[in-house]
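Below you'll find only one chain, the form predicted alone, shown as structure tokens.
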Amino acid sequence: MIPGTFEYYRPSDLSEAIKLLTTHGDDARVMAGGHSLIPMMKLRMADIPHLVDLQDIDALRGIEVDGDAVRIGAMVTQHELIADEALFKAAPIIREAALQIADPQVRYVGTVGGNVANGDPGNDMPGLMQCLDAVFSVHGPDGERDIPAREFYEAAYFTAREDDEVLTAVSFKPQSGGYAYEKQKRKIGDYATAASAVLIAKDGATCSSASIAMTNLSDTPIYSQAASDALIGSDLGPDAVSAAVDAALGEIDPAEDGRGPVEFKKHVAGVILRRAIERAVSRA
């Protein structure tokens, strides 16, 4: 299918983009890489009379790693995330996750901002950013504000970003300790049946901190504080890992679809999460 008729805009700066969104209100949407929005338009699942392309806004690009802070512009592509060595040293889990998104053709165009901003529960970056305790910067007619990733997602395709705001950057502190991003999918390029991001730090033989998030197992990404708490202070042995898995599974709410029935998804989620924890522990 082809999308309905729409007006196309390609502003050169952020203020111009925000002015277009303010002028056209609910009839306007921004586009980053387009891999989520364009298919919805082609299937007539989204009727967008005014499309605002962010490709020419240089202020939304760039990766900055400065001491205890990492900042990624919203228009940074998945390929750029993979290729940046400073980012890999600061947060290697980013490269591990980005390499599992779709295929190289998609990764050369798909952006981190597009992946996190539209609230698609199948996207990989939202759960990962919750695991990293990232903050999303959004800019609108009233200026800029920061929204924690763990508070950004409200329901499938509904977020804390207002319609006249543009997500400009993602920021977080460099990670330490062990990490893992595990993902099970039906085929290359597919969304996850289940995926999990895990960060673990140790003090001697004891877990000093943990962060666990899951993807495509509810209508929003799931950050599980209960699963993290099950590991903190433990020896990270089999009993602690099982307790963390059980706690996380208690917070997911998968729906039956082409990737399988609910019980299958819960089983896969448990397997993927256990693998992610165990691999993060081995790297800690």
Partner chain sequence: MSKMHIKMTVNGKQVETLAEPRELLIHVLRERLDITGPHIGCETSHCGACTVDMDGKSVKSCTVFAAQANGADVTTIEGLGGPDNLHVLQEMFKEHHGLQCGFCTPGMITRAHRFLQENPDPTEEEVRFGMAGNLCRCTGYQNIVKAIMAAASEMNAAKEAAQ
Given for the second form:
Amino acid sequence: MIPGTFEYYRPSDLSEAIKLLTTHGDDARVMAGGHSLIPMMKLRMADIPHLVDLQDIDALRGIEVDGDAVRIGAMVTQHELIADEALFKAAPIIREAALQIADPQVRYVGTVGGNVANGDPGNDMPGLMQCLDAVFSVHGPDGERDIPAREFYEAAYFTAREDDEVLTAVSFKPQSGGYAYEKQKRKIGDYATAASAVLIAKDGATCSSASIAMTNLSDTPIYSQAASDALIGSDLGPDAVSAAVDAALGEIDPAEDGRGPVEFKKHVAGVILRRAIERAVSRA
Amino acid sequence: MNEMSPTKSERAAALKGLGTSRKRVEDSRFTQGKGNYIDDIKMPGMLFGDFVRSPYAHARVKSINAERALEMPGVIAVLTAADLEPLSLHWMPTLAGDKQMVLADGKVLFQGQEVAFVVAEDRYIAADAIELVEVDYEELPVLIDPMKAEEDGAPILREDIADQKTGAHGARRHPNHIFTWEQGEKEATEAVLSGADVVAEETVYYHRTHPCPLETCGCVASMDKVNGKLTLYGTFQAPHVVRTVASLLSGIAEHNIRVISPDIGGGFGNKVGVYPGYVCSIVASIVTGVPVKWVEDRMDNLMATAFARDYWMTGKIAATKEGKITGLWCHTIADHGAFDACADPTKFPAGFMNICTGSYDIPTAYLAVDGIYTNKAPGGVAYRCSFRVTEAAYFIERMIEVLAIKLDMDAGELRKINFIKKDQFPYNSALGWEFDSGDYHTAWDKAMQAVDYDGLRKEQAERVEAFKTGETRKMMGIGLAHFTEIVGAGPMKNCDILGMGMFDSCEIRIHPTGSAIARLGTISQGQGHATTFAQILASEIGISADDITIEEGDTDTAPYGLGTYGSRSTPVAGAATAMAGRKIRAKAQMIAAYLLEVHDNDIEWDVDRFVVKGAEERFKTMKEVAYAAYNQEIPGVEPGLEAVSYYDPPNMTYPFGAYVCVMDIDVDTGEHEIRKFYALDDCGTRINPMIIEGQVHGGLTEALAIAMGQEIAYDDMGTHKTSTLMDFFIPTAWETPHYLTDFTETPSPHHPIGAKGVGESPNVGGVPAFSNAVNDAFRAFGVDHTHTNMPHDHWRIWKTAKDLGMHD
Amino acid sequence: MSKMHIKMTVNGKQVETLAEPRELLIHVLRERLDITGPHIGCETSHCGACTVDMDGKSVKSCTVFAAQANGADVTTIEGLGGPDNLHVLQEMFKEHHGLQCGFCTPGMITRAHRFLQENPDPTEEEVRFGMAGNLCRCTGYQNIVKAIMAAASEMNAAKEAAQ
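Show the form predicted together with the partner chain, please, because up to now only the form predicted alone has appeared in this conversation.
Full complex below, order starting with the chain above.
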């Protein structure tokens, strides 16, 4: 498994990176940790004549947690997400999810930006970011724009990011209430058979807010407004949970693969989502 | 004796001989990154070879155009079948008496088949050049399901032998049929079945999988044209056989070929076969005059070299109402892929599948195996088991469980009723084997007690009730297995490979200062031969294991042997080592007697020395004898102290064991958790308990992988679906349970030190234990539900629960 | 193909080599620098046989381009300890039979080294989770876990003694 040849660039600032993308158009790709891209290149399923390595761009690093805003630079690794105590206080679901991604070595290198930007439906961060109602900042030749995570994904590997834009950060509000990231997989290192991110807040015994997203059950992550709505205002009892699960299942469209046939995935999606909701409720 | 002399037991301990958990001598280099594996070997001017492989499972190759590849700087040659044909090397014989294309000759028969061999200055250039070789294929209909191989209109795969009515193993009834192998008594068994109180029937599929050692296969071929010598380094589990085959194929005289197996990063059967990469590397080195390296990548490995299993086994087992088994019938469809390249002793086209009567006293039995060609990779190797023994053990251990359901009996009790009794050994099985020794009841009772079997069954019954009342969604399975292996091939009277008898060998040289080197015909792939063979020898010749070097794998220096697979190293080469050691001792005794000025018969062996009978203060240590052997004139005795032994075992050895797996199963997700795994092994005399335990842990983990998810899967078009470690399941430390190990010790009566071999037992016994646990978890939920096939991955377990109405 | 100058610190030594940007770090180490301790097992970043320590992180060197590693500080098994200064993990793997064929061992020990830096007193469960990026086909992990737990104890005892 030997990758094809490419020209390599390691710009030290963002504008230089964007300039490279503008110059080379379709022939250029940015690379963060590379652990999605490099295997594809080694299998010769991705041919990238101009490879732009973002590792030297300091502006893409760092986790900022301040009061009512969290900002995570695109080059922050899963390992850094897990280790960051301030982030854990602001959004504990991120550590819970990140620990279920790949394996230790991959988490040292794999980044938030890479995970959310490449549009692989198997990645965990996109669904998580939709659950958190995060906003992705992208920089292009015309400057910066923000794209809500819930509007970012169009199809497998197709996103709202233009080819000459770089995803620079994800931002969201600190969470409150209960949370759970539930993931079924065949083994460590595998993508999800089904995964679900759930945030639930309560006002007394009533659900005051809820957010539900699912991973690897369609060609994009699935944020289910209907499932969230089924919980909001409810007592979070069995009927409400079932209504939420049913609503979410109505929105997924899993494909058969080595993890199992569609029927199985749909069933497991329901089980995993129900468990996630119940666990989030127990923590709310 | 003065007070300072060590006691007899201290002297024995100092030898680090049999029974010692001696630390491994191999580990210093491995822990420091100084192992020497095939891809570590570099030679001046060395080129790298890599294959253009077929994207199709069945296609005609209309043309191959390598022009663009050859124009690429750094590309030295592109070999095709047309280039190999003048040398008669475009096809090669297989170990199973068939032949296999080295490079596609007119057509391809499986996805990933070798089509052309690109030789370049390095692996990057080779990979680029592969992309430029243009192959024009015409797709043909594929045959994936072996059950459809003989249907009207089935595509004919092997046009080269389509007209041959007889193959290497007798009559062929269809061009896609390879052989029928029959054992036992057909009519008698059918008579037993028709008159039986109870007959249980099941079709048990042991799915296709792959040994997948962490190191792939590879070689470096170096033709020294000046001296006419070929040196071939490679990942060979049988280097001497490779030398002979290389000589026969290439026409190079055998003394001009030197085969070296360096450190091998795991074999598990994958490295027994002879692969096109070896042949092409040799040819390329002959053509270019410089060394050529070929090392598979992981996809090549999983797609093209050495699958294992793929047996569809239909069984009928007859018993009395009380549970005494009266007969066993088995018919197997064996999917051999595109070429019959199974690595079995020549006379055993289905290996030792006829060990399928297991640990039970079954008076009448019949086995028939039909080998079938399909558009899949060739192989059929013994993946961490003796030849087809894990298939056999899985079959009988599943049939026992199915029979228990039919009889409404406890499966443990059913086993006990039918075990061969201790006093029946040596036991002649209905399918023709003589089991050397065993004490199954003792082992079984120990196991049942260790796991509190009755308590487990009580807990399981409570769990079933809890499920019915909705208190739990997790079922509990108790997986029992009692296996009997057959290893140590083999007696030359019935075991050979390509005509070469399956003996093994050891050659010992004692150095003047009393240390030694021993060389064997085997080759370690992680088993720790350098450690354990020294221990065998230490106990035989009274020289500390620390003072004995063990060498294997260089055909120029080691004595001829048939290699390491099928747990044969200890039973065969281990025996040769003991026998050679005894020859050393016999000569040493003459020398010692001379030195002590007594008659040979007046001295006796005492741990590490010869003592004068009745006067133990008068002695000569082996070390002293060694010095004298080289430095003193001993009348009537040649100088030196060396011996060689070629050992033809009188029988196989029959290790056995009792395993229990306790598993919880989530019926909603199909996930499982192994709560307990207890493994009792009886491998006869235990040479190094630490190493035995390590072998058991490893074999169980391979069994876990196979039972719970690992498979080589193809779609209907013959496209390989599990060609990377994303999809080919190998458990991490996280998915692997903690194992409890135990043992009994029933020596082999015919082996010089009573050892039987252990490396493969845990895989043979582990697979049925895991699978039985899964099946057992569902036993209470379906009267007609008797069996689900492996691998028991999440969705298949989920499907079973669904089919049994457990989601309703 | 145009090559680039790659400068790295490998096992404490400054090294410089010419390599194509696409060359994988594992190949640069093994083929250009003759550091053959780390091995190639799966090539898709699942098995961890190629694990090296890069800038204080355990990294699968089959999934890092030479160009990315330019400027990095890399430690391989060869840099952890040798005949005269064995690392305690190397000793404990031997002591507790934490290896068989040895092919996964360099990656395994290199990963364990970093793991114990971050979690010096782990539970067995934490060891299993922290080592889950490294596959072994021979040992069933049980003795690897044992060896790492033992190394942690030894290292902690040594630390206490030094204080």
